[in-house]
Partner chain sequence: MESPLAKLDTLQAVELAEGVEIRLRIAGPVLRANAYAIDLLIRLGIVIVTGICLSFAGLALGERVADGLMLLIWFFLGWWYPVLFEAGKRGATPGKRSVGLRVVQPSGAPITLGQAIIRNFLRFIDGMPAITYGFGLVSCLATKRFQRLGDLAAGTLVVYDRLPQEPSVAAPPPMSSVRPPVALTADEVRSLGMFRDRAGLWSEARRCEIADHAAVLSGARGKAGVSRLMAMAHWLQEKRDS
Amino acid sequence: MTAGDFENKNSARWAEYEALVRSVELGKPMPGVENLPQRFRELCLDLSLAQARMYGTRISEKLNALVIRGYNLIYRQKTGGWQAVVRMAAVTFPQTVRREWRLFWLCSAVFWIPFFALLIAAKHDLTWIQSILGSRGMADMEQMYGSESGQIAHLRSAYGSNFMMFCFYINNNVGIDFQIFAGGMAAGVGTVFFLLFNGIHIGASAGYANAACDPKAFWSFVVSHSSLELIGMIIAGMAGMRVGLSILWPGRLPRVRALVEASKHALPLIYGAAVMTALAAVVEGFWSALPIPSAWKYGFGATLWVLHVVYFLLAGRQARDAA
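Isolated chain model, in the form predicted alone, this chain only:
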């Protein structure tokens, strides 16, 4: 097929495509605009054929200009504004967590195994717990969770307001998640270390609260925000491990390129973990510290755990099937 034959055969389709693009650019989409993505793919194929068969710069440049115009319209609309935020929350984030299920279970094991080990060990021997927390840590636990009434008084004297408490917790939670994620740059070793450290420290704190403090004061305070904070921590670990594994096993790519690609794949995990951490601080500052019945807090916390399980198992599946 000569260049002239190629142009004559496809000119009507190119003209239709250009008319669709022009109508969208002018803000007055014409009938049949829903066919624009299909016409865009066909034009990309035509451009590849024109370049491979060397039909000349005139045809190639014309098709290339049309492809650029269509690309700017299609992908600008797909990724812009609140639609992108909603899609990230409803589709991309849970899909990415499911796709990285091996990293999810790895990070969960690194955190939860020492957590439950120390929680159970506290019932039999507090020696390990005391050595982990130290005298300062045990004193803080007793002051914070000695009793429900004393807890509220301690929080008000320490922070002054719920907003200041929120500021403290979001700074603390973001710092922990950043450490876990940034630890992935050390080939994943830092991520494993910080997940393990937090599992040990939080498990020791929970065990000490059960053995030496008022368990009701402790669990009623942490249960409401526990799912947001702890799952967010694990997801930050997943992002860190994805980066770390790209350094250990870059495959056929140079390590720098592999690191860049892994960082792109980890972005939904980072965004999701950041939002969950922020929401945990909101709950911790404006709900967990309120003097309300413990049953309400337990019910709220259990509901969030169930919602998280349903969200990560089911959200985004219909969008994947449609694709």
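Bear in mind that the values here come from a model prediction, so they are computed numbers and not experimental data. Numbering follows the first chain given and starts at 1. So that the term is clear: the rigid core is the largest set of C-alpha atoms that superpose within 1.5 Å between two forms. Compared with the form predicted in complex with the partner chain:
- Remark: with the core as the superposition reference, the CA shift of Leu49 between these two forms reaches 2 Å or more.
- When two forms of a protein are overlaid on their rigid core, residues whose CA moves 2 Å or more are considered shifted, and Trp14 is one of them between these two forms.
- In the core-superposed comparison between these two forms, Arg136 has its Cα shifted by less than 2 Å.
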Given for the second form:
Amino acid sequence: MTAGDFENKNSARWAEYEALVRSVELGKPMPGVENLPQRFRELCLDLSLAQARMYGTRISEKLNALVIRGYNLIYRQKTGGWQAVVRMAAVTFPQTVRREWRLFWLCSAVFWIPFFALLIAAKHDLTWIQSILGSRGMADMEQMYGSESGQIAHLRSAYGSNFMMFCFYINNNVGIDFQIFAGGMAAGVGTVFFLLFNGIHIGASAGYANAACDPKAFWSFVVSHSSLELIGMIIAGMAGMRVGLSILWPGRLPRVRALVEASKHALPLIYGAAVMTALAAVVEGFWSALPIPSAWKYGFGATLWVLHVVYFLLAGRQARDAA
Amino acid sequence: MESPLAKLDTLQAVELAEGVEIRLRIAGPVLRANAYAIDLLIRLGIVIVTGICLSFAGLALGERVADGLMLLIWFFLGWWYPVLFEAGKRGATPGKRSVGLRVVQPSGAPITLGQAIIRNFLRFIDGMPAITYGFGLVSCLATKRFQRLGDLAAGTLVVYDRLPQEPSVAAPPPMSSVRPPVALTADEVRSLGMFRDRAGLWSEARRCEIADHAAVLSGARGKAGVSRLMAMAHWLQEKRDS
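What I would like now is the form predicted in complex with the partner chain, since the data block earlier showed the form predicted alone; can you produce it?
Everything in the complex follows now, all chains and molecules, and the chain you saw is the first one.
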């Protein structure tokens, strides 16, 4: 059989297949679409024949393109919908955090050690903190947490400013989480840098608020969202370090393969970190600055910290291991 | 079967579960940069248009609400715009689609949401130093399949979605049909076929120059060599039975 005969014999079938594929691609499946998988396999056979019999580039390329289009439709992955989301939150995410407990302590140390070092340093000597924050930073801190009572609530009194701050925190803080993760690609250096930077900056701010502003104004504002935001950031750091360490120590896999596996394992951490930080933005935007007694805020914040410990220790224990 | 990786080629052969081998054509950095530039312009357009709309809506909603919405739009355009498009049905951002590209797994299958997230969030590192995309470019040039760092981590490729039709100009018709003097390998047969398909695009001198490389096979140089190669291609493609 020559190439021409082959094409004449089968072109009607190819045209039918292409019409089916186009209709599905456009989202309007035509009648007879249930035959698509069968037509697809027939076309695969035609392509193999065309290649084996060397019917020429033109026919092969045409069939190749048709097969790829069908393959993309038939092997499209459906996401699991709400069930998958619930499972991620209730099982996969806490299980992954527990499995990566070494990374959790590593990233926690990278963040909390500079944080507490600066917090304690502030009691003895402010020069370090002054050079970290700079005059702008110190002025901002005093504007927000200065000695007048209810200063934050006053700053938020304009209509819509709670919503604006919520959006600001989403853009800024969730974006920082993603950057912390991406920094892992530089063999973890970027992740460590961002975690250290945040530990130093947040520690310096807290130390300065303690020493030079109204500590109550500061702590009652940050206590409510601190658990969500800081643990979320540390978990983003875990995702980054998982990727970074796979580059440094790929183990028995080739480096690129190890990187792909590590990225897959880091995904639940990224999802979790993003959701936690987004929730932190909700709290920080709409609750933390409310003019209510500080005792409520301290109670709320403490409850959230306890709930975090419970969630990460216990959630998903009974369920079978996430893949 | 020939090993496709041994050759300097952007064709990537992949065997499917159906037992057939498809060929993906990997896209290079220049075309991808074009797609990125188009996406950047689209996003810039969205920011300008929504900015203007929100500045009017701000009169009704309140200025700060409008500012907040702008920040949210900024966040989604920056981080999620490529993710949602590439995880979607077409597997490409509007920019990629406009230049005919698509993001796929190495098997040719569409990518998952997780892969789209990884490859686009790591863009932050690819874009370094200072959003010049230097790291991404070096990674593209250093890998066989033009993968930037995000592609390596997510296990994705950027390929031509639909191959542009090659211009075909009818080659001079073969005067005769000649059986090749030796048995040819699949690659050699394919090369002869392509020589014939493309001969119409070249000048006479260029045809002779290329045909001279196969002088051992044709046993002649210059115009005689060309017509002999054409005759063999003709025999291989059509007149095999005679």
